[in-house]
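A lone chain, given as structure tokens: the form predicted on its own.
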Amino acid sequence: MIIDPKGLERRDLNALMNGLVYPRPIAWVSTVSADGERNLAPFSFFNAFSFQPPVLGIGPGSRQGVNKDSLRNIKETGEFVVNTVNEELARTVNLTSAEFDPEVDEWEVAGAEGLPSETVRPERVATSPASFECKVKQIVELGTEERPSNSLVIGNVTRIHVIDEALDGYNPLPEVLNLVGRMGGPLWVTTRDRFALPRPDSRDPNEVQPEAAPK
């Protein structure tokens, strides 16, 4: 099947893209408005795009042409925190994905405890295994005036917080982090099943070291 995305309704295109591009990591994003109102919301349009400098990107959307609370807060303050999500937090994080009115405090809905950040105003989630304090580098509007869509928020990472037991030196331990991801529709996915594929030597791409073979 060959599909022209311009011919699809928003709902169908959303189902198609989310069901084909996965697993997507989850950013539980904490922000504050210029007036100090807190917001906490998950986004699976999220990834890392550079490590030197460390840069993360999230894709918050709009609701009928109006910026969602997270995006509005980020535009007002230029700051946000990306909190990672493990399996133990998944159901709590999902609670904050509802389309609440701006006056609702998602921190209270989730029963989430905050800890002070060092370089930005939004707090980080105390129970998140890793959090990234970010300052906006650039915001790219992906829609048009006629068809509002997501914005690509690109942030420079200014601080990284990781629970001690999840690090071996500076090497994160996936079995301790136990992060989860999103698939299409209501499906989430764990990251417990893993296999190793060593990067091939350009001189002999077919050669694989026995000790690095998939387990």
Ligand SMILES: Cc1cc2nc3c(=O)[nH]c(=O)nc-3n(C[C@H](O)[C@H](O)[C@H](O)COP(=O)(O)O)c2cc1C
Second form
Amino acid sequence: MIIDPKGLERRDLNALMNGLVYPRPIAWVSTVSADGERNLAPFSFFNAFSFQPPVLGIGPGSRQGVNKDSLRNIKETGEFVVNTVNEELARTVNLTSAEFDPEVDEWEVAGAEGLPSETVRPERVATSPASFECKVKQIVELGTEERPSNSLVIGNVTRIHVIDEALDGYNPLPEVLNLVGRMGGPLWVTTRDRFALPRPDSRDPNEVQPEAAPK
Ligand SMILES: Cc1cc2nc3c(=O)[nH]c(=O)nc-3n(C[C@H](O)[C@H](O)[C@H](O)COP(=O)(O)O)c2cc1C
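Next, report the structure of the form predicted in complex with the named molecule; the form predicted on its own has already been given.
First the chain shown before, then all remaining chains and molecules of the complex.
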């Protein structure tokens, strides 16, 4: 099947894109509005795009042209915190994705405890295994006025918090982090099933490089 996305209904495109691009990591995003109201919601249009400098991107959408609360807050303040999500947190995180009115405090819905950030106003989630304080670098609007869509929020990471037991030096330990991801529809995925592929040597790709340096 060859599909021209222009001809598809929003619902079908959603199913296709989310069902084909996976696993997507999950950002549990903490923000505050200009007048200090806090918000917490999950976004799986999320990834890292650079490590030096550390840059993350999230893709919060709109509701029929009205920015979701997280996006509105980010536009108002230029700040957000990405909290990572492990298996233990998954169900709680899912609760905070309900379409609440802006005045509902998802922190209370989740029973989540906040800890102060160092460089931004939104708090980080105490039980998240790793969190990133971020300041907006750029926001790219992906929709048009007739067809509103998500915004690509690109953030510079200004602090990284990781629980001590999940680090061996600066190497995060996946078995301790136990992060989860999102697939299509209601499907989530664990990261318990892993395999290692050492970086190949360009002179002989079948030979393993003695010390594979990151690109
Ligand atoms: C795991 C998960 C991932 C999600 N990813 C996104 C996403 O990338 N973009 C988006 O607009 N909504 C996403 N949603 C839906 C939002 O979480 C939901 O619309 C939420 O109510 C937004 O909250 P806010 O209005 O407080 O910002 C996701 C929901 C879940 C459960």
